[in-house]
Partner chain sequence: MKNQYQTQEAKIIKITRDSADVKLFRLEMVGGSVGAPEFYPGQIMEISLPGYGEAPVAYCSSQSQRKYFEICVREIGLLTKRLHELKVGDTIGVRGPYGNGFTTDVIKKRNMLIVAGGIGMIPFRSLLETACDNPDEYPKDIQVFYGSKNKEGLLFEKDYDKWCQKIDMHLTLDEGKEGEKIEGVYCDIGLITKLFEKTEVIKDAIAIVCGPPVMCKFVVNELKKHDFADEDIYLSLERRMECGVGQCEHCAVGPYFVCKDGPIFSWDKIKGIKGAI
Amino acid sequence: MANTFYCLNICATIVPIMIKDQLSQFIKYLLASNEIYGPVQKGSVLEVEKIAQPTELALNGQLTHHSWKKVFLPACEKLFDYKGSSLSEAINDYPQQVAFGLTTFDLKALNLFNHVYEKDPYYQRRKCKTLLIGQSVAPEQDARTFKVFTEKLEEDILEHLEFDIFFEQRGDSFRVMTGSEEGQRVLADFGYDDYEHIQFAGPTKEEGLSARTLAIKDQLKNHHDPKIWEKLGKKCIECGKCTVACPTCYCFRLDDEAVLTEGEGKRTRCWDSCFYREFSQVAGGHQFLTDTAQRIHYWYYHKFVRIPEQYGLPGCVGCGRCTRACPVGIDINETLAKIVNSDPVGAL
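Return the structure of the sequence above as one chain only, in the form predicted alone.
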């Protein structure tokens, strides 16, 4: 029977630990029946890639350059083929897969995706066939992230994240936690029962959105300052790299592609970006967002006003990927500080 601890506090005396050799064997075990995606070192950049052997995984607690959203919502995916009035969906073709090494930033982003795509059968089917395995964030001294993490994992964060298994690095070993019955079952089938269990308490804390998020929301909604956006509009080149790197950007377009046979074709769903000029264009050629300043303001307003109001969650998890990806050096942390006239580093 698994060693299960529902009270995670300072008085705990036994910490379940998995050594590196065991972890390697566990990954091999998962590879036998799953596709595994995880952080892989590609030159100087850490990216989410499909792996073939355990040694490819870089489980160092660092953020990948791009987010994990492609594992759950591919950049471009076929939804169905059509022939006349009949449809043939691709929804049953999804393989069993493992997302191995998501950080707490990425798990927070999934909280939002789970709400946005709650009734989307394609996302839900893929998510049901995905085992979520998280890892603790390495001590981060980069000001481009909003929160500075210490080596000690904050358990109250994990209580508000959905995952199956979570590894907190302790030197050359890993503290093991489960967040679901599926995670417990997988570890039991592997023959491992030395773990703690963390009960999911919902995606938000009792007090709701943080004071900083509420302050940003209030300023953007009720105290619009056009000078901020005019200045950023002169700097931004509308490349959309920030939206590609961002783990919470979920906008897409639908494309119907006909084939030579009459009445046949397919529908695909592909990522889109509010920074692209055609994004806000409607029939007749009218555009709702006519210049760069409006587009970048729209992006911030969506993340810090509309998403919190609609889902009760922040539209930004504070990972800083957008700042790293921006070729002209726009820093979201500095922009938010100007909006609320405060310290540029703070928890969202």
Contents of the next structure:
Amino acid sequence: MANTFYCLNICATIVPIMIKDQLSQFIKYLLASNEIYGPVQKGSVLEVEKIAQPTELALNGQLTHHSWKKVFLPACEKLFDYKGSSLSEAINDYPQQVAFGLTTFDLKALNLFNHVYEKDPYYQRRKCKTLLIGQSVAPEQDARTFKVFTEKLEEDILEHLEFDIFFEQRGDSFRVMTGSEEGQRVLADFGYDDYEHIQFAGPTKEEGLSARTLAIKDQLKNHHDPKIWEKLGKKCIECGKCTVACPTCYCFRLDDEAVLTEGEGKRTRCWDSCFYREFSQVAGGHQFLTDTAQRIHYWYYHKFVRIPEQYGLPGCVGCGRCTRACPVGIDINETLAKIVNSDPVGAL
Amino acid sequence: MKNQYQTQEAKIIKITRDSADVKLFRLEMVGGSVGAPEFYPGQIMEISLPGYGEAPVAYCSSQSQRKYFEICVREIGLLTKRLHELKVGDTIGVRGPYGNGFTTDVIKKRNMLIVAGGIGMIPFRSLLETACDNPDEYPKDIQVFYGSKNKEGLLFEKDYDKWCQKIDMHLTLDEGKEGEKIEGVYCDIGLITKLFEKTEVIKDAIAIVCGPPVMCKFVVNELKKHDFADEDIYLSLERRMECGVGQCEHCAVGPYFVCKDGPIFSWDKIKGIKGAI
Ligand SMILES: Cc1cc2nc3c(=O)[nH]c(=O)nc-3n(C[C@H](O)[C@H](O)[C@H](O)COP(=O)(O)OP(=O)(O)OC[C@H]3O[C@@H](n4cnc5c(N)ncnc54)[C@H](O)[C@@H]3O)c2cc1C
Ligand code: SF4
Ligand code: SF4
Ligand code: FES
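Could you present the same protein in the form predicted in complex with its partner chain, rather than the form predicted alone shown above?
Below is the whole assembly, all chains and molecules, this chain first.
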């Protein structure tokens, strides 16, 4: 195509590139018929927000402070209207939307949500109306994490993520890839066809969970030192900020809210946090998670044991958001290092 | 798309008070051809009273009863208080069944010792009723140890007569008069562990335990003293539940979920989990 530019990449093959102007036009094109959510600069951090102008999107490969989960699972969502004892499914308005600028970390987290909410009509309806557009992570973002990019983006990562279109930053331009027919169709309608297609090969690699994920799981389940939790329990103030920021935290509770008409109201699903005391409370006031140490252990155990066992996927994508969000400086990498290196003194 | 949180309506067709704070509700599904959902003894459902939320409760009637099903509920909080105010003819929402229940054949092939404390007796009624209705399917011996704080707290007295034809039943009260007979069953005074000393415990049996956590701890000790293998001891666990389908994370016990993998767990599986009981 005439308006396509080329550059040489490191292995000296020629890859097609979309320049910034074109990208801007593409965003404008999408805005005409979609709501677009993407990273927007808010003070010193990026947050996922609805945009009105292409220039608002900050596609610089940096992670947003909070995760993208609100775009797929609102913090509170109406599930039913009730009248007497019968529930009628809420017909929520799901606009055609674009999630523009999900990093590979965020797409990995979405793999998990896709499984957790596989049978959930609300999630599925919203997702069917959402175009997923990914972007590569800036190299310096990776320093504090699990070093995902010791893997090759294309073979090792992208083919295991579900997305429609993906932009890999190449200097001032972007290499364009598609991951679905829908992505190909959208680009074709816009008038761009110099992309490469990546065939989705399932959410995990052929060999299954990574050695690191398996090692943490085994250590946490069977061999680590429970004193780790006592120490963290003394530090953590149970604010729940880590659970709000984390892209893989998906706990929720169901609430009923009455309206003024007698016997009518709505049943909602709202995000919950295992750091809150009521989380494990049953009738009569008994709490099964009795102190902070147990609550923080429950959180780690969910991510690093229960999720891998239940879904065969990692429960943590290594984005580091929890560490950034924590007001008392609890660092997930430090805790994981302690778990992996601690002496086997029996299971907790 | 099928909605896993949608409830079906069930109509209350009979209410019996069973103790000061416990009522037995007989329910019939509205609009279906059969009055009862298909379930196994030990499984649970979510009952829904819009405006008051949902609560997990056990199926309490015989699995063979297809015309209606029963739940037995203690009044303890918001929803259960409202339920207790309802009358015959009112409807509630139900969804389920959830959990494993006694789905395997192990309960039909082995002798069984049932140990229940307080309202922990509720899920066993379904099992005992089912066994009484189907003696050919449940040819093995069943022994029941049931402890309650006092006489007023005992549940299902009206059923003892029928149960005793098949079941070796033993009662004990924390407080009361030694040796009193309740519906023909001799009543001891003391903690449930006392029954292990006084009674010849059934041999070659599995044991199923449901009750407050402290009781479970003591009972497991007794069972170990009586040479029950870890994998032959089963416990029914309580946890906070919201979704009932293994999604919301409220009910996890170690790597398991009470709503999905439980509520019945073999001791073998959970003994290493701190805080399990
Ligand atoms: C597996 C299982 C089986 C049960 N079977 C029975 C039964 O057959 N009969 C019976 O009387 N009770 C049973 N219970 C306990 C019963 O679910 C609670 O007593 C009931 O939820 C209390 O609701 P409430 O609104 O009256 O109490 P409140 O204290 O007002 O409840 C407040 C909130 O706590 C939640 N909650 C409180 N207790 C529990 C609990 N134990 N489990 C889950 N959520 C809870 C409710 O969802 C509600 O949102 C069972 C519990 C479990 C886990
Ligand atoms: S690094 Fe923290 S915020 Fe990111 S996925 Fe893991 S637990 Fe969640
Ligand atoms: S952000 Fe930090 S202090 Fe707050 S709940 Fe999480 S670990 Fe605890
Ligand atoms: S009740 Fe939600 S996971 Fe069990």
